[in-house]
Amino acid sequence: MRHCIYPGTFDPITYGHLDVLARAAKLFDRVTVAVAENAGKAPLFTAAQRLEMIAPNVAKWPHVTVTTFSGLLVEFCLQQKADAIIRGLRALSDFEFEFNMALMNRHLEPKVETLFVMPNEQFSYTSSSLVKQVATFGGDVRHFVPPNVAVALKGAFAPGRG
């Protein structure tokens, strides 16, 4: 059985992430969505909240699971007996960072391959950061994220919160 890890912060998950996941689900017998707990970023949502937002959106794929991880991704891949890491590339600007990360991961663990997939072009400009920025100012994010995520964002940026 071929198994891949789809890692990310997913703060929050977007339709672009889900598009990449759909592509991975076609290619692999088993896919693990791995939510990074210590991504070096200051996430809006806790890891538990991100898992809760992701779970209902991956339920249609019985061979997809969701979990968290911390530490080196390649070590997590070995623990999970994964064959590959799957990463989405939205634009050329993503390539340099992802390329360097893939080379470092290959250096650390040559048995784990990294595969890049491109999401549908309608998602090429969508990022979690941009979605959060739009939500911060009360903008409509329903075209970019699943309904449960839009509700969570609205609650996170509701007037009087914080």
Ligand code: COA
Contents of the next structure:
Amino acid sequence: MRHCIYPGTFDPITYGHLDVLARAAKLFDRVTVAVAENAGKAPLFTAAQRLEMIAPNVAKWPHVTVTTFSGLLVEFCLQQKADAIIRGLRALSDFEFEFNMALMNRHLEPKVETLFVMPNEQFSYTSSSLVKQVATFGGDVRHFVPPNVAVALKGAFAPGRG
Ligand code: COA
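Which structure goes with the form predicted together with the ligand, now that we have seen the form predicted alone?
Below is the entire complex, every chain and molecule, led by the chain shown above.
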């Protein structure tokens, strides 16, 4: 049984994240999407809301589950008895951050391997922040996020909210 963790802030999840997940779902017997509670990014959505937005989009894969976590990622991986962490590399600009994170995680826990996959190039410029920025000004984000996420973004940025 090979089990991997796909961690992230997912504020919110995008089609780019789901592309990485589809690749992980093909490679592993079990995949856990781990929504970071304490990402220090002042997320727009609470961890519970982010999880709720992800759940219907992973329901088609019986071996994929979604949960939240706090604290160190490698500790969570050990708790979950996971073999690996999977992350996506959209472009060269992701490399340095991901490389440092993978090496730090390896230093903290050598048993947990980090693997990288490349999402489809159509997602190379997709990011949660850009999607939120477009949504803030009422732009159409349906190309980048699943329908339930587009609805949640519309609600979050509706006139008169926060
Ligand atoms: N498609 C679309 N966007 C993607 C993407 C993809 N395939 N891959 C990354 N991104 C974007 C996200 O949209 C997000 O954009 P934003 O910065 O504009 O919001 C950004 O890249 C990264 O977000 P995400 O993939 O959600 O993950 P993250 O980098 O925020 O996650 C954790 C970081 C949670 C994995 C990391 O902070 C962590 O492990 N925290 C726990 C504490 C810990 O152990 N720290 C030590 C680690 S060394």
